[in-house]
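Shown next as structure tokens: one chain only, the form predicted alone.
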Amino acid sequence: MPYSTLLSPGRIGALELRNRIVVTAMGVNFGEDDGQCGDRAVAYHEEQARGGAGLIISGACGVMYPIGQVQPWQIAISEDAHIQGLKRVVDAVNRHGSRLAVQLHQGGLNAVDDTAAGRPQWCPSVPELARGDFIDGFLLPELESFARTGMPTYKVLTKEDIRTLVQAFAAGAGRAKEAGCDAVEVHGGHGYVPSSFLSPKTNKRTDEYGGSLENRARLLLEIVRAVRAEVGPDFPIIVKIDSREVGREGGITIDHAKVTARWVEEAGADAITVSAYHDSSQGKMHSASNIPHEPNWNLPAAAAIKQVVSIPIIASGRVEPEHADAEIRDGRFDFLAMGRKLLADPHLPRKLAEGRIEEIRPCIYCYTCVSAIYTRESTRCTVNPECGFEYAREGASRSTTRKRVAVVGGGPGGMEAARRLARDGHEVVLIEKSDRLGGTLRFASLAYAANEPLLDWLRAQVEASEIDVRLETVATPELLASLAPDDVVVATGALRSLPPIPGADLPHVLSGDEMRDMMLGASSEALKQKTSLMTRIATRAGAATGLTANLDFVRKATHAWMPLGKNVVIVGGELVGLELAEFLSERGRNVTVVDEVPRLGAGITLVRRLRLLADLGEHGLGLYPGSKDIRIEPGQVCFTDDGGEAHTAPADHVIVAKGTTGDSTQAEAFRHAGLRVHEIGDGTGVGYIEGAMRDAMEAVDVINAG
């Protein structure tokens, strides 16, 4: 049986689990104003249990709430009043065969809400002033939101404070047990209070809680022992620790973590969750530790710690199920904790067990989920618009009347709407003017390969249904009238026109659409005037043989040959422009990005933007936000930077990745023809993949209700 090891039963202490898939603790901001677990938290975790996970670990649950609070709607376990709401979550999870652990947490140096409320952050010693590029990646509205929390102050813990803290963890564990929880996880990582004591970078104490590793680990071990004393010998205790601090010189190392892990086991832990932390002042590091961009990033550390303890190891960090199955089978760790993948599809475990692997909705690693937390919002998921709204959708019913629905546009919004409509029993006609489905998601998948699994999944969902797909068909009011639909969903995308930049009509200037067509084997009259005979022949050959439909082939082939000169200037520094800049620089082009906007990266989620901007800087790209007087000339682009200095960038080609706007022209024509129209996606205003998927869900809800 595929995934037989990953899906085999496992044990943590006295706790039996139906499989080895764990929903890792994520601070999703789904609690109530007073820290209670309400309907939203209950429904969110119940859906994960329905999906088949063996163990679900709650997000950060404050043991001293509101002291140590890191999110506006964080859940809490600091008062007996919190027990009843937590019990509701336990009952909902257990009802479907999953088990629930509560993560015990005190935010310490990351307690943003302490700062916002005027409370000091609890810490071992006053931290050093960090100097990094973290803030540089924020857009101005994000920066304003971030700044409103104010400047932190600090409470260096006395021994009495430490005793209070230890007792708070123990009392929280006792309440968790009273609520019926199946286990607790002591959060000893990610820069929170126990982690800040463990790190030689943040712990400068000279008493018995500072200096040597034995002293720095003292607080965490006292917490574990106190929790064990509170819950008794048979109640499972998991401890999360950092295997290292990435990018932080003088921080926790794997050698520190291995010793700490042995001590944690001796103190009474039944399992260890191996994670990592980072230098939070560096933007790129926010996707390089506990939420890594690189696949399997934390697995070597998990294997190293597994060698020095006898209790189970829970590993995580962008790990595919098949890889985890092999690693568990080889004894390198015992359980796989997933976060982003289970936000994208909470039913991943069940689909694996039922052999429905192709039906698993993929995570595209866009960082929408975690970026929302940085801007103090509740977590969202780009590909799963129901994430976090399960409580509001429990009454969303499928139509009892079978309708005939025409969907115009085969991009992500159109395919998502079509598959939902077909799933709900409607007769669906999907009309796409090009020769294949995908729309702008095809080009987005070429530039950022993590998007391609979503493209493949949507296509497969459409193909597996009874949807009548009509390619190379232009949807006219006359055609739609002949279909006699009850409803029409218009997902035709945005209007992309060249903005009025001096020189934009020169032959070496390509619009974003022209660049996309050239890379994907399409053709247009405008493109014919701007490309060489060799390029046109290669494009036609690629289209005729189907090679340009294979995005992986195009990615590899373009490392050897591209119909672009050595020097490329991109006018436009939002999502499309920056992803294109990365794509071209990786293929040996000297790229300059200029834009009038004060900060680059709009349309890219914050955490991904922080990484992308750092990567572009490392590639040596010229990035010029705040540029003025941009004009294109033969062989160059001239502009003035935000400091008033004039620049000339060499340009064999110029790509204008600006001028995208919503376009309701076609939808209005259908309305004037008397059709019932639901407009979704970028045609209503550019919302990219997330907006398209969410709009599709909402449009189908309206059709079902009406």
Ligand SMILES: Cc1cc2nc3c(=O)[nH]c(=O)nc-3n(C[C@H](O)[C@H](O)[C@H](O)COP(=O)(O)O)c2cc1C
Second form
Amino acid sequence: MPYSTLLSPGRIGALELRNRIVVTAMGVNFGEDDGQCGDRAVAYHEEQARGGAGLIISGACGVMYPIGQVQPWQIAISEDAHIQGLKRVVDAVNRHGSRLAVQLHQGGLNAVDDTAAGRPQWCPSVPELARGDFIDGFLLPELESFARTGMPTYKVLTKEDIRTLVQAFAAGAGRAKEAGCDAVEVHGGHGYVPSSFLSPKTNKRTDEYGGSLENRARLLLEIVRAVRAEVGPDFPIIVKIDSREVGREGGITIDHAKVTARWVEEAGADAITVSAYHDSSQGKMHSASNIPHEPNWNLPAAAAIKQVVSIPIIASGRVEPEHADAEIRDGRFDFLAMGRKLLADPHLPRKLAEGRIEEIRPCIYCYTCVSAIYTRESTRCTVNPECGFEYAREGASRSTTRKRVAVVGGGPGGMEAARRLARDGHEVVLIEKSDRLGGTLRFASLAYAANEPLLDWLRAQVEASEIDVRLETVATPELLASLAPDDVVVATGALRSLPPIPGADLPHVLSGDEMRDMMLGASSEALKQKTSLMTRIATRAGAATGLTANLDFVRKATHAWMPLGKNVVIVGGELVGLELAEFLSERGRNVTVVDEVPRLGAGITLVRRLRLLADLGEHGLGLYPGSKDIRIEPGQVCFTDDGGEAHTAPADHVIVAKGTTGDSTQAEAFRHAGLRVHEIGDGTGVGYIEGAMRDAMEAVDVINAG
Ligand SMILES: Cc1cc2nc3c(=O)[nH]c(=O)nc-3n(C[C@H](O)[C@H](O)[C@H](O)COP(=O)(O)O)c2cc1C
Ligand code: SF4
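Return one more block: the form predicted in complex with the named molecule, after the form predicted alone shown previously.
Below, the chain from earlier opens the complete complex, with every other chain and molecule after it.
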């Protein structure tokens, strides 16, 4: 049976788990103002339990809260008053056969709430000032919010403070046990207090808590022993540690981690979660350690640590269940903890067990969930708009009346609305003017391959339903009237017009839409005039043979041939422009990006933007935010950079990826014809995939409600 190892029961100390799937700790900012777990946290975790995970680990739960707090709505376990809310979570989770562990946490040098409240951050020694590019990728509103927190001050821990801290962890564990939790996870990683002591880079102490590894590990081991003493011999204790500090010279190494892991086992831990930390001053590193972009990034470290201990190892970090199944079978680790995949679809474990793999809603690695935490918002998931709103949607209306609904536009919003409507028992007609479903998600998938599983999933969901899909059909008011729908969902996307840039009408200038059409085998009058006979033949041949429908083929084929010259200037440095810049530079083009906006990367979530900008820098692209007097001429683009210097960038082709606005024209025409219209997606203002998915959910709620 596929996934039989992953789905087989497992054991952590005395704790029996129904399978080897763990919801990794994610501080999602769903707590109440006072650190309590309220309805929001309860319903969020209950959904994960319903979805079938064996063990659910809570997000970082403050043992000294509010001291050491990292999020405005972080959960806490620093007072007896916190027990009651936690008990509700445990009961809800246990009801569905899952177990709950609480992650014990003190944020130390990452405790932004300490800084915001004017408290010093707890640390082993005053940290060095790191000078990375982290802040360079922030947009201005993000910078303002970041600056509002203020400058950190530090509390270098005395031995008395260390005793207080150790006791706080022990007391937190005691409260977790009292609340009925099934285990605790001591957070010994991610730069938080125990990790900052373990790192030779942040720990410069000269007493018995600094210097040698034995001394640096002393705090964590004292915590583990104190927790064990508090909870007794049979209560499961998991300890999370960093296997290394990525990109941080002089930081924790795998050799340190192996020794620490052995000591952690000796101190009384029942399992070890193998994670990683990084140089937080470098933007790209924020997706290169514990929340990695690269698949299986932390698995070699998990396997190395597994070799030196005899307790189970929990591994995580963009791991596919299939891969985990094989590695667990080979004895390289014992449990797979997943984060993002379970935000995207908390029912993943159940769907695996029921053989409904194609129904799993995929994570698209967009970093919306993570970036929300950086900007001090509650987590949201792009593909699962219900995430974090389960409490408000319990018993959300599923209509009792079957309605006839026309959905206009087969992009992500239209497909999602159609899928939901069909699921809820409505009769759905999905009308798309082109010859296939996908809309802007097709090009988005070409540029960023992680989007493609969502495209495939939405299409498969539509195909598996009874939706009447009408391709190559223009939705006129007359056509709609003939269908006599009760409701019409309009998901026709944004209006893209070329902004008034001098020279934008020259033949070597393509709009974002034209570029898209060219790559994906569609044709248009404008394209015919602008492209060579060779390009037209290739594009038509691609479309006729179906090759351009295969994004993987297009992705690979464009490495060999693309109808664009060597030098390309992109005017527009938002999501589409930057993704295109990466796509083209990976295909050997010499790309320059110019935009008038002061910072590049709007529309891209912070953590992904930090990575993308760093990648573009590594590719050696010319990036010019804050440009003025942009003028397109034959063979070149002239502009003045933000420092006032004039430039002339060579341009065989210019792509204008700007000028996208909402467009209600069609919706208005339908309204005028007396139809009950719900507008969703980019047509209502550009909200990208997240906006489309959320709008679809909300429109279907309204339709269901009557
Ligand atoms: C929104 C979010 C919040 C997180 N918060 C925590 C946390 O509170 N404690 C922790 O140890 N790790 C935290 N992490 C890291 C995860 O535990 C895990 O290492 C990471 O998500 C990698 O697994 P994945 O690739 O399956 O998402 C967080 C991750 C995400 C996505
Ligand atoms: S927000 Fe994006 S990265 Fe996060 S879980 Fe959802 S799809 Fe995945």
